[in-house]
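Only one chain is given next, in structure tokens, and it is the form predicted alone.
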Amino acid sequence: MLGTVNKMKHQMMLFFFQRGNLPSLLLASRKKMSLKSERRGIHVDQSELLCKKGCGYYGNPAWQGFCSKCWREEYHKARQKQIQEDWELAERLQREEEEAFASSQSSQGAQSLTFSKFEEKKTNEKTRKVTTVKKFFTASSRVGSKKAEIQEAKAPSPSINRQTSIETDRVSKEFIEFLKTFHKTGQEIYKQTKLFLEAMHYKRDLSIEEQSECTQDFYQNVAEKMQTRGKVPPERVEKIMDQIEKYIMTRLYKYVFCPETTDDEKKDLAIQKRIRALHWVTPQMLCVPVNEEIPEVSDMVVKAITDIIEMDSKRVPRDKLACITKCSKHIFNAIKITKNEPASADDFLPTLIYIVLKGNPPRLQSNIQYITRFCNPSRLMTGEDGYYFTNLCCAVAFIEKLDAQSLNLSQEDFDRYMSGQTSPRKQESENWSPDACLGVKQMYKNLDLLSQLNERQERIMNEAKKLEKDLIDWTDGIAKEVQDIVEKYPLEIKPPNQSLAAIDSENVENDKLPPPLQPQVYAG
């Protein structure tokens, strides 16, 4: 079992799903050890959360594990290449149809005809192809278009104006309470931040992608500049950040969150979907080195479901990070105070896992891809809000793709747990500490006798079908026989015989019979 886990430690890791590689998930032990003991079942190498480019910085799935800079940098080569190519194949396009124009003009007749319907196939393709390569060229979507975006951005626009919300309200007397103490540098970066959220409001038809571009270059761009320019410190320039982000993301909350144009949605419904049907999965089968029947453990748990959940309600993607960050150390807490010992990062993660599967929390998917796509990228990249939520993604993909033989499990038993037929056995009562809560103890029994009524309703069912099932071929099988019994002796219907009042009927004949003897009174 030690060479197993050994040899395939290294392969589960979320990021080989973005290359279409299955995780080889490690087998826990089927013997029941103790949680000190025990083999973990889930194991990341921590060395596979980093970007795979080697900067050292945290990769993240959405950027096929790379790091948001490394990212940026692969994704402008394939665009640039991209765009190269368009453009070559425009060009060539363009050529053969001047070449079959030019042949065109001494061709008669039928070659008139043929030439039209080439050069219409021919246009319709042109046509497609430059307006992709327009598409590239366009000032939303040039990296260092700056003038041209700031001149979009000067054109008055009635429908920014500030959201009557109380939240956004709040939200825009703090950032600028808090420019304040920059003086100047205050109010260039106020300004900057306007006329970004002006041009903001011009991209909204652009894809999420280009708006998500968009912002993160502006993230970058003001950050460079408080660097060279204003000599900020690198520390007061993160502060700044955490402000810029609160700022804009409240404002554009509502129209880059789950966009109708992306399938966020769609995925949030088949996680939780998956989510509700692997309700059954205990903590054992993920060997979470948990005791929720410690009073502390159970408080510990509860807390970062509440925060994993609690996710959902933030706006700005910082604060939803430090749901997760609050999350993940409440769970080290929880590890720890059932351990005796500090908690390693093999116990943090399928503990993750326990806690997403019982939290269910809502669009998990849509909340993922926010942060992603809008979260100053340097939080992503390092520091503990970048491994958590690099854990998490973790936890979301295995979740994904879990089965049988990630829980030590048969297929059929998994089968049957999935499709709700019957669920693991739980906690035998005679195992329950003494401390155990009574109503705990009587929601496991209950459970049990459910779980026993569910395969008793089970086998009724497949023995009233199979009754059923004996009385049609029964019913069959009786009246082919009578069939063949009407066949063999077929039933032959005679005339009836002729009636007794119609006795005399044919002796035409002796017709001088004594009349009918009439009764006759006698006087005495």
Second form
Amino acid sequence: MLGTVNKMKHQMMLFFFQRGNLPSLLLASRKKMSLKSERRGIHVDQSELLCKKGCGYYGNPAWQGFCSKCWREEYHKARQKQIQEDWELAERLQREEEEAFASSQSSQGAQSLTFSKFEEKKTNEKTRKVTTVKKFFTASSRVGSKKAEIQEAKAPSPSINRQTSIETDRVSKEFIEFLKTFHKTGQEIYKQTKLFLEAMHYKRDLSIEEQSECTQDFYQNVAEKMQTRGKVPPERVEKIMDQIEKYIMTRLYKYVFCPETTDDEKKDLAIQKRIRALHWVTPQMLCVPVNEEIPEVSDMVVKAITDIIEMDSKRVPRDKLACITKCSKHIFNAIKITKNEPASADDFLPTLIYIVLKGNPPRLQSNIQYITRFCNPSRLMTGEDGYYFTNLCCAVAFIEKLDAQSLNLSQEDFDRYMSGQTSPRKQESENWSPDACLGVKQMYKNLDLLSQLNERQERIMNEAKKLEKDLIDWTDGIAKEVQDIVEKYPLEIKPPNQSLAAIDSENVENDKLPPPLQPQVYAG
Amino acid sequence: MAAGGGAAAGRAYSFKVVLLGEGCVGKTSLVLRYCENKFNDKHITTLQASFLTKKLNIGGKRVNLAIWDTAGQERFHALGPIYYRDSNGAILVYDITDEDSFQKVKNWVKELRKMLGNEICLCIVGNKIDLEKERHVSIQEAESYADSVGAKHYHTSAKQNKGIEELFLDLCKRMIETAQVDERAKGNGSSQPGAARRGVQIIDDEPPAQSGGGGCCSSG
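Structure of the form predicted together with the partner chain, given the form predicted alone:
So here's everything in the complex, that chain up top.
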């Protein structure tokens, strides 16, 4: 896999070489070109202009006297050979590393099982680093004298160009484009930056503090020169400084972020573990003035967490700072919505602590150290970014030292929570909600509802059964009662009553009725 | 190591000022009144009152003031040094109706003097003078204490907008003085703005000897 990565890198490099627009070339070559054309004006030798391979086309001194086609072929061949060599070297190194890793692993024993993956990654990274450095040596020795002058013309240091990735290249281009607008000053700045990068290359073995020192000195010197010599107004100096920082730190990042010579990594793991152990801390304990029941607020909280986690993915200290600032703005929004007044530090710091606890941002200590060491100091000391960064440092310091008192808990409670025996959320089941994500929240709610329904159903079933029983009992009771009554008052059949017979007879008081009308005949 | 304080002619000074004091003494109201001229107002436009800036022009000298609010809760007390590192001035606020808050100020003063020496300009501020009737900290006591530690004492009311302008103006003047003394000490010209770098403590401590006596802070 490593081989493929290297190969890709080479191909990419090749691409830039072929196009001949290696960014470093632009400014440096301009002067040379004009010199050469002058000389050419004095004596023109036809053979000197033709391709050295004799293909009939014109050659170009920039391509060692080859024409573009022949040069490409030549170059490609050399490249292929080198790729092959590098590949072999990388493979050998990886084998060695793996052996070393295996032995170190066995000596470490089983207890570091959880770290093994991490170690592995680190070892891989180390291998890669070693390869690049070695590659640089093989390259320069192989390049030979013919190419050497070209290399010189093209780039001050082969090592710098050799490690270009898409991003570094893009940044370089932007940097050059940016500097072009400053003409002479820009050129001067570019030269200084290049010199600095070269110097830094040879300082890689120094301690990180010394490297940081050099970088800070560089920032200071460049800024000063711009002001005194270049007479650049302060606002522009700031802008240029930002660009310089972006340019050099994109290149240096790989070597100075979480370097192996420091215990940054150990600290990263320590704080990560610590935050994990503190998973039970609730907003109430920290007195966080944010009400996550409000959807807008919980939105802001999520955004803030995303921002703080994103910090790790940035390379330039200023971009990392920007992430912290963005996170802080979201926190302020959340507080503003909840409390409806501007957030003071009394509100902000606890909320930031809470966000850090919830987010557990990766490589927190490394990032903080990196920013402290390599950020342009003027930004870090007085600006708004600096303020939020300071607050983040405070939050981390607080988390590291946090104890029962700082959460207003009794020592026993704190110890129990820390040991994981109990969780404050179990006791007050209402409070878990802000912590869970929406889906989980919904699930818990549904489960709750289901159990409630279950209970109700059982109750209804019980009641129904009771009702059934009652009904049966009731009919039984009624039947019994009827029986009783029937027994008590047995049905006797008596002879028909006299009066009853009279009613039924046909001529009831028949004689009392007036006589029926008789037809009468009137005289007519 | 006055952070970014120094400024050659024609350039702006930039000062960092920390606000210290217990919660509820009115730190936030104080800065909001100063920067927005508003008190407990529903129309306050800023999202936050923890980091505010103000541009001033004092006698032709441009000053960029960055005001850093700090969390006042007791549990965050230990974080103080991270906040006030590299600051040029500190405003220590107490509530005149609350004896305890004055004690806190005393603690802060001790700590600041210990950590930053005389480089930092201290202001002790008795806030809420609109509640004079409920005063629990005597004026004499507070003022004589301020004198004894080389700080200046101010009476303010954020509610009635009293004494706040004066407080900040005075503080700025004192910080400029300190910065100038500093510049001269460094040997004119060699001093660069932003020269002091955080993390790089130049602890040769010659400035306290240079400023002499109670430093700038008692000069007022």
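The structure displayed is predicted, hence computed values, not measured ones. So that the term is clear: the rigid core is the largest set of C-alpha atoms that superpose within 1.5 Å between two forms. Positions refer to the first chain, counted from 1.
- Shown in the overlay between the two forms, fitted on the rigid core, is a CA shift at Q452 of 2 Å or greater.
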